[in-house]
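A single chain, nothing else alongside it, follows as C-alpha cells in the form predicted alone.
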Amino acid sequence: MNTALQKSLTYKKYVIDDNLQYFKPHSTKIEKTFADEICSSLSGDSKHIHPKFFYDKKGSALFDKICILPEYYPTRTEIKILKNLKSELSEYLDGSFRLVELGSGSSMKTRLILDIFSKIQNKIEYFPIDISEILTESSELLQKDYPNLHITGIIDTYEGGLEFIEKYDDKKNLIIFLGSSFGNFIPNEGKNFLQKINSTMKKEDLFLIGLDLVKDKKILENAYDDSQGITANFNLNVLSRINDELDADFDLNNFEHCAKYNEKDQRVEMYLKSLVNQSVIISKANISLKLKQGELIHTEHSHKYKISQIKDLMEKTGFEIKQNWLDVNKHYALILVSKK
C-alpha cells in the first residue's frame, strides 16, 4: 500500500512487528463519529444506540462470556456447522487467497478458517477488520498458534475497512461475517450493507456470513436474556462505554435491560429501560438527555431468516449462493456466496 493513498484514507500504519501491523483512523475521527452518532441518536423521540457500540474492551470481554452461555446457542451451533463444513469449503478455496474477517475473533471459529487456509497455503495473510482495540490482542493470541499467519489490522467501521481492501492490493479475498452480526440491521440498511460488501469484492471473491434462522419463541428470548445476566451486563455497558469516553453521567442502576422477540417482524428486540425519570449530559456530544421512567434506549435489533428469504436477499444484493450449510436443528445457516 502506497504511502499517498495511506495518508488519502486517513490512517496511520502501527507496525508491531514483521507479521503484525495495523492501520487505524486517527483518533480525532474515531471520537468524533462516535460522538456525532451518540447525539444524533439520542436526541429524537425514539432514542436508539448502534450496536457496534457494545464492543470496547469490556464490551467484548462480555460477549465472549455470552457465547458459551447454555441459553446462547448461535456461537455453538455455528462451530458445528464449521467443523463439518471444512473439507467443502476446501473445494471452493486455492493458496492464493487472503481471508478477511469482519469482526476481529481469535476464538475457535476464527481458527476453524485459518486451519483450512493452513493446509493450502505456507503463508496466511488474514485481515481483521474491528472498530475496538481488541483487534491487537486477539491478533497476538492468533499469532501464537500460527507462526505463518501475517496480520494487517483495520481498527475501523466494516465499511470503511471494506473500502480500505478494495484499494489495498489485487489479491482474491475469502471475507467471512460470522456470528449472525448481520441480524443487528434493519432490512433496508441490511441490503445496503451486503450491496457495498458486493461493490467491493472482486470477480474471483468469495463471501461467507452466518444466519440466524426462525425458531420457537422461548427459545430466542432465553438466548438474548439469560439466567446469569451476562447479557444485561453486556447491555448497560454500552452506557459505560459513553460515560468513559464521551464524559457522560449516566447511573446503571437507573436502567435495566430488556428482552423480548417480535414476531411479525422476525426479531430480538433489546433494549434499555430507564426506571425512573431522570437526566444525563453527555458533554462530548454537547446534549442533556431527558429520560421519562419506562422510556425505551433501542440498543440492537436481531433479525431471524427463512431459507426462501436469504435466498432472495442474496439475489436482490447481487450474490450468487455457492452453497449453503444448516445444522441439524435447522437453526442456523451458513451461506458461501460469489459476485454475479
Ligand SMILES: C[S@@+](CC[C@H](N)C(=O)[O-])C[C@H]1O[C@@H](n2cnc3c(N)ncnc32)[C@H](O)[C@@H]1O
Contents of the next structure:
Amino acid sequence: MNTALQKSLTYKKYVIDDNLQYFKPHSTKIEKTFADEICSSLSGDSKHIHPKFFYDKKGSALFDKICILPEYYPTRTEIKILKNLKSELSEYLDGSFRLVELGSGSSMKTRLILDIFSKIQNKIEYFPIDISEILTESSELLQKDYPNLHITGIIDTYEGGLEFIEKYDDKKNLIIFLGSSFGNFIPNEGKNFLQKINSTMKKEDLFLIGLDLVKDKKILENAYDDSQGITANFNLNVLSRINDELDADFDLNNFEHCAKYNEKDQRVEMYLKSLVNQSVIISKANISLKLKQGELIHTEHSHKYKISQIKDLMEKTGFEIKQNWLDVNKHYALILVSKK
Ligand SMILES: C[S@@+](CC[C@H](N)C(=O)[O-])C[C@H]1O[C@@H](n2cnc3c(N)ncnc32)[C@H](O)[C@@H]1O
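Having gone through the form predicted alone, I am curious about the other one (the form predicted in complex with the named molecule); can you provide its structure?
Zooming out: every chain and molecule, the one shown earlier first.
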C-alpha cells in the first residue's frame, strides 16, 4: 500500500485476522462531522437531515426489514435481475477483478456477485464501503460462507471510500452500487458523484449500478409508506439517533412520517412533519430548534429514472454502457458501464 502513512493518519486500522481488516476514521472526527452537519442542515429555513444519518445500528436493521416488506419491490426485483445475469456478467470478468461495493449494508445481494466471482477466480478480494457499522457484522457473516474471501472494509462515506480505493493500489475493480442508493442524490450532485466514480476508475475497471425506474405513483408511494409502519420507524429513528449521539430532546410522538411522489422531479420525497409548535435542543450541535405545527424536515429523496435519462446521464459523465438488464415489469434496471 503506497499511501500507508497517509491512511494511518486519517483512518484507524483494525486487523481481525489474515482475511479481514477494516479502516475507519477516528471517532472524534465522526462525531464532529455529525454535529456540524446537523447544525447547518437544521438551522436554516428549509430544514433537512442527510439520509446517510439514517444508518446507525437500529436504522440499518430497520432498513433490512424494509427490504422484505411486500410493498418494497426494489430489493426483490434487483435480486431477481442479479440471479438472472450470472453468465452474462461473467463474460466481462477475467478472473483478476476485485469487488468494491458502495453502500454494502448487509451485503445480501453481494453474495450473488461473489458466487459469480467464485466460479472464475480462487482468491476474491472484496472492499465494502459503508458509513454504517453494519459492515463489520456482514463481513464476518460473509467470511464464514466464502473461505476464499479477503475483506478490507472501509467504514466511511462513499466519497471517503472511493478516495481510499483510488490510492490503495493498481488492481482492477468491479465497483457495484446497488439498491438504487444513487437515487438519493439530487441531479447535480448525482452527476458530480458519477464523475467522481469515473475519475476514480482505471480504463479497465467496470461499474455496475442498480437504478429504480419511473412507474405508477401508487406503487412508489406504498413502497415508502408501508402498511406495517416500518418505513415510518426507519424515518423517525434518525431523531432517536440525534437524541442519543448529540444529546438532543426530540419527542418522537410530536412527528409524523410523510412520503409523497413528486411527479415533476421524478422522486419520492420523505419528510418528518412536526405535529405541534415545538422547540428542541440539540446540545452537541449547539442549536435550539424551533418548529411550527405542520413544518417539514426533509430526510430523503429517492429519484426514479427513465432508461433514456440513464443513457444520457452515463454519456454525460464519461461512461460507456456495456449492458443493461431489466426485470419483466421494467420496474428496475442494472447498468454495467466502463470508462469511455
Ligand atoms: C439503501 S441501503 C442499500 C444497502 C444495499 N446495498 C442494498 O442494496 O440493499 C444504503 C446503504 O448505504 C449506506 N450509506 C448511505 N449513505 C451513505 C454514504 N453517504 N456513504 C457511505 N455509505 C452510505 C447505508 O449505511 C446503507 O447500508
